[in-house]
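Let's start with one chain on its own, the form predicted alone, as structure tokens.
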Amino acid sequence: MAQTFQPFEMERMMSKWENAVEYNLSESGVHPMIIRELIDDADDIDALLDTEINYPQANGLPALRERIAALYEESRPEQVLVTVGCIEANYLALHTLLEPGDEMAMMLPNYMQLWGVARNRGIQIRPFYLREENDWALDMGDAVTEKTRLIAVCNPNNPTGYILTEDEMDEIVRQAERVGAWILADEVYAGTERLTDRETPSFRGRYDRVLANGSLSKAYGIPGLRIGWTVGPENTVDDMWARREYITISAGMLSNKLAEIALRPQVRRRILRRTRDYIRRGYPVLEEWMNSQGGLFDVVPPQAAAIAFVRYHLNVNSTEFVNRLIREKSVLIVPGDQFGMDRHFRISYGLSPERLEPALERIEELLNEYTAS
């Protein structure tokens, strides 16, 4: 008997509304770059204009895979697969490493793609948690058993912006080693640190059964390139490559070329400075606004990413609130329901004040209507 399809609720909502509202505060990256910001070299522009718009090397242009491999210790281009966003890398990992009936331990709250893919594939999910009452500290509990084939983490975390400590990372590795499980590490927010210039370390290199997945969408502010990657053992990466030949075959030629430019060391440093500037200017604007709302909000300040996961004190369901916000105020944020945590919302602050402040004013208008009634 066919299993009921589990849609990806957050992406369903964002797909329908993110380009239809006046103010989109649902995105978890910073305000996107324009091409003129990315490329400031006339020779690079000429080279792009002379590019033959053919299929690229299907697992990623060699020059791009070299750039990605250089981000991870003791990694080679042969251990890299360039994907259509990190979302494809995550999808391929589950379809490569797990079969229906297998068991996966998953960090919650989290970007819920893997949860939905697992549900649709008949994979059993055992959650472990970041605890809000402990400032989102890790609580593995008894989630990892002898049947666990894979442990899924997101670090820095979406939606909380929490960065695992070294001890917490070591604990996840110990649990994986104990049962021989894979670690699937979604690391797309590395480079978005709010309080430090030290980049969040990867799980890659801490254990031999790790897939480290990343992308240019969040820390780099160029989500429209749709470039992601996985880095792991060469045979496993090749198995993932074989499976993607049934779906996307490759990312686009121009996206590969632009991604290679973005990951050149000097360009990458400039992009990450831009990203952190948006985050460090934007959070005080959001924080001041929340503090002005008379105790309506509680939040553990995010350590990374351009998002905050905010608890609110209103007797209204989060999806109901967000649907009204879309219809009546033309503002989009993400309801906590879509992370399994009602009375919360995820909100972006990685924008200029000129975009962020008017959006917050509109949210406040709706809040006032609720508090007045």
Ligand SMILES: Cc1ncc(COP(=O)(O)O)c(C=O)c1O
Given for the second form:
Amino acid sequence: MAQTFQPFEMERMMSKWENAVEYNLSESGVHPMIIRELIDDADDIDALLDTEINYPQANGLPALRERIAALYEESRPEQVLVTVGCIEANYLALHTLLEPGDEMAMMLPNYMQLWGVARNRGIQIRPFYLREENDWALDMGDAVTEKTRLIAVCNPNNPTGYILTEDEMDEIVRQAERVGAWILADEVYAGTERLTDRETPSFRGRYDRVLANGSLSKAYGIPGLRIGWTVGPENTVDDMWARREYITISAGMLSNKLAEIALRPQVRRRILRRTRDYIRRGYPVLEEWMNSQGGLFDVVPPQAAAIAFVRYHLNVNSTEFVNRLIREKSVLIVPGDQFGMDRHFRISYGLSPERLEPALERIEELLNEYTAS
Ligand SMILES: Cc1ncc(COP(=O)(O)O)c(C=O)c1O
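Please give the corresponding structure for the form predicted together with this ligand, as opposed to the form predicted alone shown earlier.
And the full complex, kicking off with our chain again.
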């Protein structure tokens, strides 16, 4: 029996509005780079202009896969598949590792892609939680059972910006080992740390059955390249590649080339510095604004990513609030409903103060209309 299609509510709303509103505070990465900021070397520009716009090697240019492999412990280019964003890597992982009827454990709150894909494929989801009342500490509960085939984690986490402790990572690995489950680690926010220069460690290298997925969209501020990847056991990565032949064949040639440049160690360092500068300059602006709203908000300060997941004390539904915000104030944020947590919203702060401050003023105008009534 055909089941009702579960759309990806957050991406649907963002796709429709992010380029239509005056202030987009729904994005979880920092303000994107321009090409000129990425390439500043005349030889690189020449080499790009001389590039044949052919299909690249379908699993990713070897030079790019080498750069990606170098980011992980004991990893080789054959264990890397370059994908169209991290979103494709996640999608392929679920289609490769799980069958309808299988059971997976999933961290919540989370980017709800895997939740929707699992529902659409008839995969049973057993949630486990980051607990707001414990500053988003991990609570695995009894989510992992003998039937669990995969444990889906997002670290650093979207939407909370929480980074798992070493003990929490060990706990997840222990539970996976106990039942022989895969760990699907969406690590797209590694490199966006706000409070430390230590990059969030990967699950890769801690256990055999790990797929570590990442991309250039968040920590690198170049989402429009649409370059992501998975790193895992070679045969599993090859199985994912086989499935991808039906959808996109490969990511783009120019994107592969530009991505290789972005991942050269000295360029990468410069880009991550830029990202962290946005994040570290932006959060105090948001924090000061929240503090000036008379106790309306509670937030556990995010440790990473350019987003805060904020609880508000107002008797209004989050989707209703955001719909008014879009239509009346031309500002987009993400309603908590889209993470299954009403009375919250996710708001971006990875923008320059000149962009952030006027957007916050408009949100305040709408809030004032609610508090006055
Ligand atoms: C946790 C997470 N994974 C994957 C993605 C998709 O990213 P990409 O642009 O790399 O496809 C996002 C985007 O917001 C995300 O938050």
